[in-house]
Partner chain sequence: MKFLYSDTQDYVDPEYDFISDRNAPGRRRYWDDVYAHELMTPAPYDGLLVSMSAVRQAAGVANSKVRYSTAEEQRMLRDGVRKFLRYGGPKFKDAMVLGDCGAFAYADSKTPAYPPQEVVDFYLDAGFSHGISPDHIIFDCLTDNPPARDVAPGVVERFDITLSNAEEFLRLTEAEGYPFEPLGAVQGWSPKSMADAAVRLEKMGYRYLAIGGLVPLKVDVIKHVLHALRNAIKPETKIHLLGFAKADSIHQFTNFGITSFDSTSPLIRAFKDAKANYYMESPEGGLDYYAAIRIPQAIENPRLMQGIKRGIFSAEDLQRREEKALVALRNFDGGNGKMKAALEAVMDYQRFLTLGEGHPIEKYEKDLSKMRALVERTLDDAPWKRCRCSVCSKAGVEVIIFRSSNRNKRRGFHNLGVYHKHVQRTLEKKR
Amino acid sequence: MSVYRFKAIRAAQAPEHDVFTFAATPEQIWGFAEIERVGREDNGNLRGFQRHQIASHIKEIRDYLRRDDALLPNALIVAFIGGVKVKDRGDGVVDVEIKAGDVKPGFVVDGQQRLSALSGVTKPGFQVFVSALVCKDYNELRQQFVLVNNTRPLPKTLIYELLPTVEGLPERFTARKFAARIVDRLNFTRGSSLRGEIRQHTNPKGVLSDTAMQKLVMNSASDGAIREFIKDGDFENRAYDFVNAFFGAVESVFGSEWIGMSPKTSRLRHGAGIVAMGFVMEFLYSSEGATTRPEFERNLELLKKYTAWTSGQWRLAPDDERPWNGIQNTPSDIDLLTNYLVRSMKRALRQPRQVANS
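Which coordinates fit this single chain in the form predicted alone?
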């Protein structure tokens, strides 16, 4: 039997519950609490409540925690069923005594990925906050788990919009952060072909999806033109100029299908259309060297007769013909539309050359 003692601060909330906070090392927390993951008994009954570990997320947290300046201000939430005594010292301060034997009295309700990450970090004396509550039984513990984890998350649009202004974020935000910065410039730079067009947390009147625009930029930065710009320096300005020129040409060539239209009235303004047209942009750069608005315009004119953004039919394949609004914002539909547009663009480019060579 191990005994853990902490000085804690108690919050006055529901009179029948004890809620308090203290600081503990990861080793101490593992000593009195466990992570009980959801599963099924042989008879089919549900046991546990925690979701599975997310290895990539844990690695990301662990990589961050290895930094000398790493902070973890968010408290883990641990619920106890027995095994804990709370003694009032006055002014909201309490002494907490936790007894743990073969069966641990605490269950991690929130923060399991953080605690798992901490177990792989060697930082003697590093403490985290533990917010604890005492439940009368397992049912109440599960109830608290559902309530704690059912809070409304921050809107993605807000998080993505904040990214360009935040430093020191985990690696997975890096590509999104660059894309978000380019999208910000496209949306708020005077003279931009997309000024005010992109829907963001601070621009709810925009109609183009910010995530679709970011996807277009991320695709280019990963495997396309922007990736080449990065090698040459000044890539952010070049990336902005490149995407801005392309959509300036889109507006010019597809005017009636672009200007004043919404994703519901034109698939060109739809997330699927935006992402798919990004691959047309990449193709024109790689095959024709297009980087300026006139260069994009000249080539997009050739593509126009193959499109059905606001009416007509998409002849995506011999056995796949759809009405203009039959394309949805799904990975499979985006792939189909992308392949169709790039294939049509190649065909359109071959025709003038064949005529010239005849």
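Positions refer to the first chain, counted from 1. Keep in mind that what you see is a predicted model, and the values were worked out from it rather than measured. Here, rigid core means the biggest group of C-alpha atoms that superpose within 1.5 Å across both forms. Compared with the form predicted together with the partner chain:
With the core held fixed between the two forms, residue 30 has its Cα displaced by at least 2 Å.
In a rigid-core overlay of the protein, residue 340 has its C-alpha displaced by under 2 Å between the two forms.
After superposition on the rigid core, the Cα of residue 119 moves by 2 Å or more between the two forms.
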Second form
Amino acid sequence: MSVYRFKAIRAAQAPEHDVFTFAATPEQIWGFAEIERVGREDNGNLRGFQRHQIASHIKEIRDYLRRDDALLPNALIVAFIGGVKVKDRGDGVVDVEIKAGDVKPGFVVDGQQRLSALSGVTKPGFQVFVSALVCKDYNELRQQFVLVNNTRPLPKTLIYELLPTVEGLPERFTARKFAARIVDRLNFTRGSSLRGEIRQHTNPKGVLSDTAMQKLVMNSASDGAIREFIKDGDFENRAYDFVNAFFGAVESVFGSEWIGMSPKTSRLRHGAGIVAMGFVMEFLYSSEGATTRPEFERNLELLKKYTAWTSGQWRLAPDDERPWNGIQNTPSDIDLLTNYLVRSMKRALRQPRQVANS
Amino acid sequence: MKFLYSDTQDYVDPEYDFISDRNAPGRRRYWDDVYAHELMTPAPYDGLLVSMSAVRQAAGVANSKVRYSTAEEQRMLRDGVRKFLRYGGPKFKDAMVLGDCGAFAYADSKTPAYPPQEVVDFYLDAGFSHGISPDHIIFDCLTDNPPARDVAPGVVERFDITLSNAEEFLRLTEAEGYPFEPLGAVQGWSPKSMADAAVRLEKMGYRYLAIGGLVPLKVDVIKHVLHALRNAIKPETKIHLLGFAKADSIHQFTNFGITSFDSTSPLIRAFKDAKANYYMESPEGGLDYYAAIRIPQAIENPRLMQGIKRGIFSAEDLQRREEKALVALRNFDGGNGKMKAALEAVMDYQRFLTLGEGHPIEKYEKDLSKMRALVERTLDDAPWKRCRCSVCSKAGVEVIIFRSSNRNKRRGFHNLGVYHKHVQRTLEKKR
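So that was the form predicted alone. Now I'd like the form predicted together with the partner chain, please.
Up next: the whole complex, starting with the chain shown before.
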């Protein structure tokens, strides 16, 4: 039998329940609480409530917690069934005494991944807040679990819009963060060819998909022109200028298929069209050295006759012909359209040269 | 005889941290990773094969078969396959980079996924040194050589499609001025029909043939096919064996005038085979195989995760046993622990893998004792301590642990190296 004592702060809430918060080390928490995962008894009855651990999530938290400046201000929530004594000290301060034997009285209701991550990090003396509530029985505890965890995650579009301004995020956000910054600038910079065109949380009137635009930038940063700019100091400005020049050219060359159109009325404004045109941009950069609006314009003029953005048929392959709107925002359709556009662009560039050479 | 490895984006993080099981900080996939020919000296193969179906989406190619992102595919076409695979420079300038269509990926479709023109463009854009005509796989191989009228109509159709594609493919390659060396694909339902196809390809003008559909065939049947082929075609006509799964019987195939073959099996077996996971040259000349030691990640392994989800295993408990097994094995390797202790710790964790299968208890005991014998043999011989290859000298005992892609692929690279040497030795002996 171990006894844990903490000084805690009590909040006045429901008169029948004790709710209080205190600071404890992960080792102490493991001493008096368990993570009871959901499962079945032999007779089929449901037992426990927590879901399984998610390795990638734990790794991400652990990476963060290893840093010297890591903070974890949000509290773990532990529900107790018995085993807890609370003594009022006045002014909302209470003394808490927890007794734990072979059977632990506490159950982690929220924060199990954080607790698992913490157990893999050596940080002597690192404490976290524990918000505790005392339940009268297991059913009430399970009810609290559902209530606490029944929250809505933030909308992705809002997270992406916040990304450029947030430091110290997990690895997986960094590529997206750079892309989000470029897309932000394209959307909100005076004189940008895409100003106000991209739908974002704070620009609900925009028409172009922010994730498609980000995808275009991410593709370029991972495998294309922007990757080469990264060797330069001023790569962010170059990346912005480059994409801006390309869409300026798209607007002037495709005119009525771009201006005032929506993803429904023009495939050029559709996620598939935007991402696929990104590869035309890459091709023109690598084979023609195009970086300015006039350079892109000159080449895109040649592509016009192969496209069917708002009407007609796409002749993607000898046995794959589809109406203009028969292209969907799926990886395979994007790949097909990309190949078609890049091959057509290439063919179009070859023809005038052959004429010139003959 | 050249040994080609069929690439499926196999690279590892050279700075992977085995102790805390994580990639180097800031590591970027592909860019900071290395291919087997970058990690190992000498390179563990004589060339690479890239299948179009692993790179490009098409009707009939299941999404799961396509391993390249569209961004990677487009970069490969812009920069060329050698630069993409980082397989250029003086060191590799004469190494083959062979393109094929990956007929397995669209075997269920009525026609090949890519028409000849698209295939020629693809090989041309990516700058392959060699390219195979677009074929349509035939799985049957009937050694009693029935005539065409006695086989299923779909089969003859595939035979005809393969030949007419080859004709068109050669015409287009010629029109482009032979930017790569064309190989005519051979498909047939019997040794005789394959020999017929080969003769017709020769007549079209092919000097190099690629024999397909061999993967499911037994060694004897493959020999049968090669006899029929060699008797029908000119001695100077070159032969490539596509997806040659019988790689360990290579010594039986030295008399057929085979110029090249490709196989993935030494790498794949590192993590797909039940027990032959680690290759070693045998003192008697052949190859010896060892079982890798399975210590999967407790909260990532699907079988263990299922047990955790059903509530029959505890995640915390499994993680403790996993850690113990790793520590005991590393201690044994470093000379600070007994082999017996390592064996017990590994088997203690192994129990849960076997239990997770959900078989009856007698089967469970039997599986466990089989596994114990395999693990004991591996620990007893400790083959990784003897191996001097670039992988084993750096990764040490980690190479024998069956756990996550960075260890498993390194073991696969090691196998490729051992196998490559084995092929070279076999050929020298024959000379």
